[in-house]
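This document starts with one chain, in the form predicted on its own, laid out as structure tokens.
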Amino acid sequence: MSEGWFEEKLFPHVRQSFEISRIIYRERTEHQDLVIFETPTYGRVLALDDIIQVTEKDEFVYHEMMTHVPILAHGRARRVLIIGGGDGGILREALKHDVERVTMVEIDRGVVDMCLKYMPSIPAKAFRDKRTDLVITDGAKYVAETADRFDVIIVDSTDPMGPGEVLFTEAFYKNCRRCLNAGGILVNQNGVPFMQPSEIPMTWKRRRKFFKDTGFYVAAVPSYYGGFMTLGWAALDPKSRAVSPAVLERRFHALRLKTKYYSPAIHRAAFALPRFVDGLMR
């Protein structure tokens, strides 16, 4: 951060700028570098290690997302796991759903402290619903040895390197599909195909093997630069990602959801990818 600007080294060859009004809070916690500033057209920012996670502007884009589509799909959801996810709004959006219990594994408890201090939009009153379980500990690790089962488990994990690099091996992908019950449904972030298509074919031929169906689906987010943002899809069922028009707009009204980017209409066409996307997985 100089002159007032915040600079994002994310890809080689370009960067992107935010105008910083003021800087809120920053400190190095035990996994990585943490900073939350102000801006005139996002309001406030989180950055992990000089990359932008989530802003108050837009972050109801990616949490929309991430959270409706494999919980609606699913249609009978009662257990859901949150891998990351540490501002909250992703269990903000789960706890909108008939579920029994939201399990949250979030690595570094400095990152739920500070959303919850100074981005308190994002996660609302979620952390104080009883039918949250907020658990500090490794993610991969946690689903290595849990023995709690899940209909639908939501990586909201940084990047494919630091601390969130393990959450795209492998035998994470394993040890989630242990972790499901008979119909659940994975998602996780998963890049900007335009500046990161190697994501794309890493993720799906790990995980191929231990899912029916598995693919991608989209979202725009403004802050994420690079145009489409893809979202990984796996299912034990591959009729999960068939399911019609009329039964999501059924399952939608019936919880009288308030959304300002889902809808299930978006629901469907998110599936349908450009073909520089759909090609990556060749």
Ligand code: SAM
Given for the second form:
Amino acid sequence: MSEGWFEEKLFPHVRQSFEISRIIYRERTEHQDLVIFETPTYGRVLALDDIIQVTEKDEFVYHEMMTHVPILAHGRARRVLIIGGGDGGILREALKHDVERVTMVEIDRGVVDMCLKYMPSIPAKAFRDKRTDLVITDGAKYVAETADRFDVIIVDSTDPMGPGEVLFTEAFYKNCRRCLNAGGILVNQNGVPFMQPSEIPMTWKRRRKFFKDTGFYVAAVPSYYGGFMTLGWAALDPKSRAVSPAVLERRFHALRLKTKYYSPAIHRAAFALPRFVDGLMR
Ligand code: SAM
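Take the protein just shown as the form predicted on its own and give its structure as the form predicted together with the ligand.
Now the complete complex, all chains and molecules, led by this one.
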């Protein structure tokens, strides 16, 4: 941070900068550097180890697409597991569905506490919901050891470095497969392919060893620099991806979901990948 600007240092030769109106909070937690700052364009912003994680103004794009696509495709999800997701945005969206329980496994309590305190619009009341089960531990360890089973797993992790690295390994995907019920679906944060092309073949090869249907869908998240963001898709049943528009519409309207990005039409369209992204799956 210099002269009132936050500079994201995710990529070696490209940086994006956010003008800082005010630094709200900063600490070195047990796992990562955490800073929350105010900006004129994006509202409040959370960064971990100098990488943008979530902003008040555009969080709806990513949280809606990471949550409603797998849960509406599944159609009967009762148990949802969130790995990471410390800001509470995915949890907030998952609780809008008719689910029995949402288990959230976050390694860093500091992220949960500081987002609740300084970015309350993102978690809203999600952590107080009686269906929420918050577990503070490493997500890779959790899926290796839990006896619980889930219908949808949403891996809302940091990038494959530092504490997030284990959430992109073959062992992690194998254990996620172990924790899914029949018809289960896993989705994961898979980076911006124009800037992080290696993340596509890396996760696709690892996930396809354990899931019948693997691929990606896209969302345009303004603060994730470099164009479309890819979200990893891995389903035990290939029919999950091909749910018809009419069925999606029925499920979506039954919930009376108020969304700002997700719609059944964009759900289907998001799986139409740019050719350069298709070409990375090999
Ligand atoms: N939406 C953001 C993105 O796309 O980069 C991610 C936001 S969320 C804040 C990422 C969370 O993953 C952080 O709270 C971080 O603490 C958590 N995390 C990183 N590694 C983890 C691990 N091994 N187990 C559980 N949570 C982890």
